[in-house]
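One chain is shown next in structure tokens, namely the form predicted on its own.
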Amino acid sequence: MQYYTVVGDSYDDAVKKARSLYGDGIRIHSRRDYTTGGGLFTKRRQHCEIVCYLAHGGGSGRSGERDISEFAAEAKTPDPSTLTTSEMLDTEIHRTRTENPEAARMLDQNHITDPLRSALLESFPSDGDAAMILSDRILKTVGIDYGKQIHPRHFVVFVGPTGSGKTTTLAKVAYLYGREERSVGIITLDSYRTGAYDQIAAFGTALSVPVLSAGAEDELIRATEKFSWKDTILIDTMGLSPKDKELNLRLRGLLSMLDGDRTDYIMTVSASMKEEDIMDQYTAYEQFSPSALAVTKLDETETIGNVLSFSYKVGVPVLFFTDGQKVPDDIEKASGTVILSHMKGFGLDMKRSRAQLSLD
């Protein structure tokens, strides 16, 4: 079955366009109402996107007029983005809109994929500075959690696979919060990896942040009680394997001891990974409902479009960026400037600027 996407200024306008293009045999699969513009360079505009298909036996003929309300009822079906991977592979989606070639090229070279790609290219003007317009749209569209940067919850749990830079990132965040005159404590639950406690304890000593270890529920309760007067308690966890059900259950049991209303889960994501691999990792930790991302290892890649695409797709904002192993250095709070500086073709080369500052 082939799906066709049509965009109009309103739902009625989109349906009329679809019927004009494909005939009365169309059926509406889904609709999406959204607004574009509203930034520094563009005005706000209302749009409606419908995804439709041809009913069996339908064609481009015009026999019989249908009331638009009939299509409206069908438009309540699920959005194509909810289809499974196999369903998406079996479905060819034909986009009727044209793309600004320069803007499309910039997004492609930064590995930005749908649905973020479509959102950034929607009703893109044919003239003007593509980089400037895209910059404005990225700043308006990509999620950054400024609130958690300033006001973290009492418990901040870092989850992520082994090798994603989780422990090092936690130590850097402890330094950031401590520098802002927040009282910080660290608890590690990783009693499985050799040297895990020694590593985080060394960071704690260097940063003057106390560190406790908890390998069982009662130990975690005692540790949280000892740190109850702290503003923020950062919790390091062991890396999970989808095949290790025992370890997964143990971690869930430990974390169930925390007050859910006072707990945030931060997932560490390596910027050098493919979007598909990031999604696989996210699936392993989705049970904890991560509320933000800490993007690590920026020094190992030239662009972060893959992470931005993933963030937009799952609706989880970015919180921190790290680009090296130095503690407490090599960490930045997520911001529009940092995001654009780690993307190709947007005129902000943060690495070059830092190198120049070191020479000066």
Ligand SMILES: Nc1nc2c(ncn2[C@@H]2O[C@H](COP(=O)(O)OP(=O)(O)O)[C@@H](O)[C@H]2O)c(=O)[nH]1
Given for the second form:
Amino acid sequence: MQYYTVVGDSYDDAVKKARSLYGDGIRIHSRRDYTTGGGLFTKRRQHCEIVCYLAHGGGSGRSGERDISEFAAEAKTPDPSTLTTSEMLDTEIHRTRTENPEAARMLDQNHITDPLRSALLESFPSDGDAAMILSDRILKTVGIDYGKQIHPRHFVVFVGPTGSGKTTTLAKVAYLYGREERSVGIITLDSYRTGAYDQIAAFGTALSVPVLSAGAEDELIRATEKFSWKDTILIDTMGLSPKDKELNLRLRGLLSMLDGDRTDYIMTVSASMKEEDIMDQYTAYEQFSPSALAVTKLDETETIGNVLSFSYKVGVPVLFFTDGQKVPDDIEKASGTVILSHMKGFGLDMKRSRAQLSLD
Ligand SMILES: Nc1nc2c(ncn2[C@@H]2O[C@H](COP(=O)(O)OP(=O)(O)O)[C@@H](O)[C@H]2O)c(=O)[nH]1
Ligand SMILES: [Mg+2]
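Having seen the form predicted on its own, could you now give me the structure of the form predicted in complex with the named molecule?
Time for the whole complex; same chain goes first.
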């Protein structure tokens, strides 16, 4: 059964979103309420995450005539405090968690958390090779943006916290796209910090990709006009600053100049961080609606379960993985093989698969 995760500001909001995305036939599998923010960047925010699935025979239509509250009441997961012990034992999550201890152990070893964990363990066969079955499920469940690996939009903007690897990854991506016969230009909006322009300009020179700098709206318009014949324009940004509100406004103002229909935002997240910290950072960058993730610093961590769990939770697929500081070599397009090769216990030799991948 296919599961979908939807996050809203409240339970009703999440159900409404799920209903408009997947139609009337959705049923709620589980619900989780949590808060984010309250850190340097953001106010504390309430979220409600629901995991839902399509009821048999339903789900083809979009929102029908029924009132949302009626639908929500019908779909609501029972309050656990009202269930008897035997009913509790019969819940899907409980059954799947106890069904295959080997599969559960492998997921825990890789720091895979709910709702991805539950989705992967759901109705797990009690016999058979747990690693093989899990591999297959991971490949089917984890979101990979294959389309954008080959056909990026005209503007590809890299956002993410300072130090997460935006500039380095952008340079590597410029090389990847350039290698596929696309003509690529780079515009950096990070023209304030000392050395920021020099860093990207040096990458541009080494890769033979032209780099322009734009610190104000008119400069950005001129730069995009100059590159209008390019297939893809990669845009480097500064990280949002917890202290400098003016800088954040300026970044938002600059980015609002780009044609939204021709722009994708890619968020860089470091795989060496805890999932909760990645989620906190994401809250600050959610305003840009990132369509995909570039996961950096795989070389600094043993497993990528934290990032996969996060990606599934927020519904943003993975696009690229980077595993070192070398430009342009240390980057891979996200794929099932690359994902499994960076997880413990799945029997894929990282170095071998890396070498094979670099042959293509
Ligand atoms: N180990 C490792 N370091 C990386 C990786 N990607 C970037 N870095 C390093 O992280 C630091 C910050 O990268 P940078 O691209 O300047 O981050 P930005 O501030 O987001 O633009 C630099 O020293 C990079 O060399 C990676 O995949 N692995
Ligand atoms: Mg940078």
